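One chain follows as structure tokens, the form predicted on its own.
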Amino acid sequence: MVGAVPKERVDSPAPGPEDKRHAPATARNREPIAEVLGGWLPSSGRLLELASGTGEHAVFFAARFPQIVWQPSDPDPLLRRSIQAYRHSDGGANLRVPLDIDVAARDWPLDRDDLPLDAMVCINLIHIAPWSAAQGLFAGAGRYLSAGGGLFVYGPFKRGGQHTAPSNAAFDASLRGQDPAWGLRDLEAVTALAQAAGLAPPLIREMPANNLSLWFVKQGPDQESAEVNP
């Protein structure tokens, strides 16, 4: 649904330090991601982060880009509580209360006043979720982004059906061992989802630890698709 969603609410009891969760990868990748985001995000506007996890990225990026209203979200109530704990201790005025959003759902609970969105961010999700999550992510980008707005996706990918490093192949096997529906996605298949949703092929930046940063821009009716970067 799209309707009246409160921008603030009172938690009872308020989350404290004991509610904070920690993802070790966050401290390693937040600076490289922020550098790339700085070149792609608009100078101001409304941004939705999907699968915000612990909230460590949200509080860091919201501080790095104070002119952007940063809306975190996660379907896990314990992770939303962690986001709130970081928000209460370290968040600025531009960091919103987390929303309960499942990217695979047909409708997301967004406030009409916040639409269309200027940007969306999704970090390390689609390889640790079923393919329906990737489908839902790009469908949502097509529904809710403004023309010219962008979707940022970060994580490991296959290219041309092949892993880009032995470590990625081992990681993929480990993920599929945990859940056969998980695993590294083909960049070409993800790009096809984007194009079906009205987004251009991505700008691509290679990142540390054999990850990629991808930036998919929603096209207007008169925009032509860009070529995928080599």
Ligand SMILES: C[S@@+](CC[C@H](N)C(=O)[O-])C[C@H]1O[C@@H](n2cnc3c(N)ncnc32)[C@H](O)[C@@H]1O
Given for the second form:
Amino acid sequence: MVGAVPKERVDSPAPGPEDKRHAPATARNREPIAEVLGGWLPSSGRLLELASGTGEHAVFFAARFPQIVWQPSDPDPLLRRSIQAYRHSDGGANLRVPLDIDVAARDWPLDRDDLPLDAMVCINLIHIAPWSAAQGLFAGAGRYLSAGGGLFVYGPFKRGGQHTAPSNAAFDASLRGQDPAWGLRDLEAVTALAQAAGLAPPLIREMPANNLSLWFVKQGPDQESAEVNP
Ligand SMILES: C[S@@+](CC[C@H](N)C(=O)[O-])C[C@H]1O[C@@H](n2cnc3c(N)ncnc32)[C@H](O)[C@@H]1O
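Right, and the form predicted in complex with this ligand of this protein, after the form predicted on its own?
What follows is the whole complex; the chain from before opens it.
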């Protein structure tokens, strides 16, 4: 079920510059990601970002794609304050107040008027969360995307059960050391989740630092699950 949630919420006290968090990787990856998004996102429409983190990506991408209504979200209240702080200082009219969304939750607090979504974006989440987050993310894409809409997923992945670089193997080991439920995911397992949710196998773009950009398109009710990536 989709609950009615006000688009604007009052923050008390109002988030200020001291609430801004900084994730250094966003400064490195935002330009390459924006370039790929530019080729895959619709020219306009409603987009939901999951696991927005600091909000640095949201404010940058919303400015880059002004015809898209950019809805950030994160389950961490301190990060939602950070998103709000960036939004107040640098956000344009198309950047919404962040929502509290845990992708693993069965229902997400989205306004009915905002559905269906034209696109979803999720950057650097599914390896830094239990597998249930990946399951919830793709289930949500199946529930909330319009047919023809797409889910963008970015991060490091294993392919064919193998790491694609020694640095990814080391990163995987360090993640599992922090939490055994975390770790790099197999692209094939993620693709299987997507297909179970009614999304086609992804377009794939190799990115700097051994990351991948993936674009999963939600299929219509009468579409066969076809391979889009030759
Ligand atoms: C590594 S950070 C990535 C943040 C941002 N996307 C970026 O690339 O800078 C992971 C983010 O996932 C969020 N997160 C963790 N578990 C989540 C869940 N179950 N649902 C949604 N977001 C989650 C965290 O709060 C955090 O903001």
